[in-house]
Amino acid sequence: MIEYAYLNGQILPLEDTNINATDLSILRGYGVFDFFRAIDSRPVFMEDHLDRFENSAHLIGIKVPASREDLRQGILEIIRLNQQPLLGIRLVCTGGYSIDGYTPSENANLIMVSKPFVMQPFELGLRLMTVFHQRDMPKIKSINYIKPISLLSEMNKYGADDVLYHSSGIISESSRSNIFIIKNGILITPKNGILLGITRKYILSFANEIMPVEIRNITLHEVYEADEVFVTASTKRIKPVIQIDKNQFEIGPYSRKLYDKMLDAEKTLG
C-alpha cells in the first residue's frame, strides 16, 4: 500500500517526499511541527491545532506557504489517501533553504504526513523521571526534542516512559505532555514555561464541572504528595502517572472521570 504525504502544495507518495539538506530543519533545528488525530477519516480538533500551528510559526518569524483553507484541504486529502481507523497527522513547517546555512529564506517548506498509531488503554500508566530543564519559547511547539531524545537509554535504564521538567523547585511539563496533579479533590495544572496543549484545553474547559481547578505553579514537592497524577496530549488524552522518581501513585476515580468526559468532548467538539 503506497502512503502519500505533502510536501509544499504536492501529494506525492511518502518516499518521493524529500528536501534539501541546506533546509534549516536539518541545519540549525529550525521549524515547528503540530500533531493531531483522525479518527475512521474525521480529524479531532483540527483547528486548534491549526490555530497553534500557525501562531508557533509567527512567534519564530516564519510565514506559513499556505492558507487556513489549503492546510484544512491538503489535511483531508492526506487523510482521503491514507485511510485508518485512527490515524496520526503531523504538520511541519521548517526555515527553508538558506543561502549562509543559518538565515532562513522568504520560502518555507510545509510538509504533511500521517502514521497510523494505536491508543495505549488508559489503565496502562506511565512512569516519569524528573529533568531539571525548561524549554526554550515553551508556547512554541518546536521540532527541536534534542534533551529527551539524548535521555532515552537514561530513561530505559530507570524504567521511565517520559521525562518530567522542572526548574528551581517548580514543575512545567513532560516532553510531549501537559501534566496535572489531583489534591484533596482540587485538579491543579502548571501555568507558566508550558506549551498549551490542545487536550489541556478542553480539560480545563470542562473540568469545573467535576471539580474545583487551580491553574498554578506547582512545586515538585507537590506532586510526590499527589493522590493523583496524570499527563495530556493528543497522542494520549489523558494518560495516568504510576510512578515519578521513586513516587508511586493510584489510578483515581477523578482522573477516570476526566478521562470520559474528553472522550464525549471528542465526540461532540472534534
Second form
Protein chains: 2
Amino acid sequence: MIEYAYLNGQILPLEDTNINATDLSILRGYGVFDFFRAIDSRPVFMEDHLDRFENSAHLIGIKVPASREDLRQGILEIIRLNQQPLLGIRLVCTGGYSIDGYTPSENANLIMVSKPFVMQPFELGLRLMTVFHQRDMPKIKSINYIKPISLLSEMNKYGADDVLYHSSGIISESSRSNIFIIKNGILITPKNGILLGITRKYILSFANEIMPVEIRNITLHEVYEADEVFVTASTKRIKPVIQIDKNQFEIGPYSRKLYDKMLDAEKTLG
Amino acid sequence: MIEYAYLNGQILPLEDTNINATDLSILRGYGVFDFFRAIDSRPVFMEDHLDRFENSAHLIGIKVPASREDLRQGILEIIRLNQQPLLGIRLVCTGGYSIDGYTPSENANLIMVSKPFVMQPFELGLRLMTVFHQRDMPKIKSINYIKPISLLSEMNKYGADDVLYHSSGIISESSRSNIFIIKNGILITPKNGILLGITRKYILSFANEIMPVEIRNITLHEVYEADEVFVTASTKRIKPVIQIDKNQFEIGPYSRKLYDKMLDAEKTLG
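Let me have the form predicted in complex with another copy of the chain next, following on from the form predicted on its own.
Zooming out: every chain and molecule, the one shown earlier first.
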C-alpha cells in the first residue's frame, strides 16, 4: 500500500514528499510541529492541536501557509488515503527556503505525514531518568529534540524509557510528556517551564471531580516521595511511571481512575 | 549558471538536492553542520572544520557516511563546479530517515551546499544585544538556531546585528561568533559554555606575541567597561563590536593588529 503525505497543498506519495536541502529545518533546525491520533478515521482533539500548531508557528515567527480549513481538509485527506484503525498524524511547518541560510523565508514549508500507530497498554509502566535541563521556549512545540535524542544511548544503558527534566531542584516535564504526581490523594502537576499539553488540559478540566488539584512547582524530592506518578501525552493518554532513577512506584488507583475518565473525554469531546 | 550540491556521495544540481520529509532534521531538528570559506578555490582551514564536523557528529551520536578523504573530494568537487572568487561551503549531517520519527537511522544523510560569499569590511562594526541564554551542548555545532532566529525581529527593532548570550552574569558567545574583550592591553575571552571556534583557536595561538592573554569567565559588567571588543568567526575573521546594548565602543588598535595577524595566518596556515 502506498503511503501518502501532504506538502504545501499537494497530496503526494510519501517517497516523493521531498524538501530541498536549503530548507531552514535542515540548515538551522527551524520549525514547529504537532502530532495527534485518528481513531477509526476520527482525529482526536484536532482543533486543540491545530490551535497549538498555529500558535507555535506564530510565536516563533513562521506564517503557516494554509488556513485552518485548508489544514482540516489536508488532514482528512491524509486520513482517508492512509486508512488505518489507529493513525498518527504529524504536521510540520518549517522556516522555508532561506536565501541567506538563516533568515526565514516568507514562504514556509508545510508538511503532513502519517504512520500507523500502536498504543501501548496502560499497565506497561514507564521508567524515567532525571536530567538537569530546562527547555528553552517550552510553550513552543519546536522540532528541536537534540537533547533527548542525544541521550537515547544513555537511557538505554540505564534501562530508562525517557527523561525527566529538572532545573534548580524543580521538575518540569519529560521529553514528550507532561508529568503529574499524586501525594495523599492530591493531584499535583508543574506550573512553569512546560509545554501546555492537550491531554494535561483535559485532565485538569475534570480531575477536581475526583480529587483536589494543585498546579505549582514540584521539587525532585517530592517526586521521589510521591504515591503515584504518571505522564500524559497525546501518544500515551495517561501512562503510569513505575521508576524514576532508583525509586520505584506502584500503578495506583487514582492514575487508573483518571485514565478511564480521559478515555471517556476522548470519546465524547475529541 | 547551475549551482551544484552534494548528497550522500552524489553531485547534483542544487535544485534536485532534496531530502525526504521523514529525515530527522525536518522532524526533530537533529543534525550537525560546519561552514567555511574557499578563497580562489582554496578552502580555508578545511582540516580544522572537518575535525570539528566529525567530532560534533560523534558527540551527538551520528555516524558521518563518508571518510575524511571522501569529504575532502566532495568539497573540492563542489568548489570546482561552483567556481567563485569567494565561496561559502556548508556541510550538514542529519539523523537520516527514521523509522519511528525519533530514533536516528543507521544511515545519516550527508549534504554539502555552497554559496558565493561576501566578506564585510573590518571597519563595519557590529552591534550586539545581550540575551539571557546558555546554549545546551555548546561544543557541538548542531543545527539548532531556533533561539537567535526567533529573535531576529527584536534585534531588528533595537538595531542589533546579533545577540550576546549571558547566564548568571557571565557572558559566553554570540549566536555565530566567539567574543574577545581587551582591557588595559590584556586580551580576554570566555572559557566555558562556548563553541570552540577555529578563528578563536588561531588567535589564541599567536595573540601572546602581541599582548597578554586570559581565558576565563567574563562578567557582563567587564564587557561594558572594555576598551575594545570584537567577535571572531570563519565568516568574519575578526569583527569589531561598536555597540552592546546602550554601550558604545571604538574600533581599537589591538583589534586591528590581531586582524592583520589573522589575515596572515589564513594565507600561510589555511
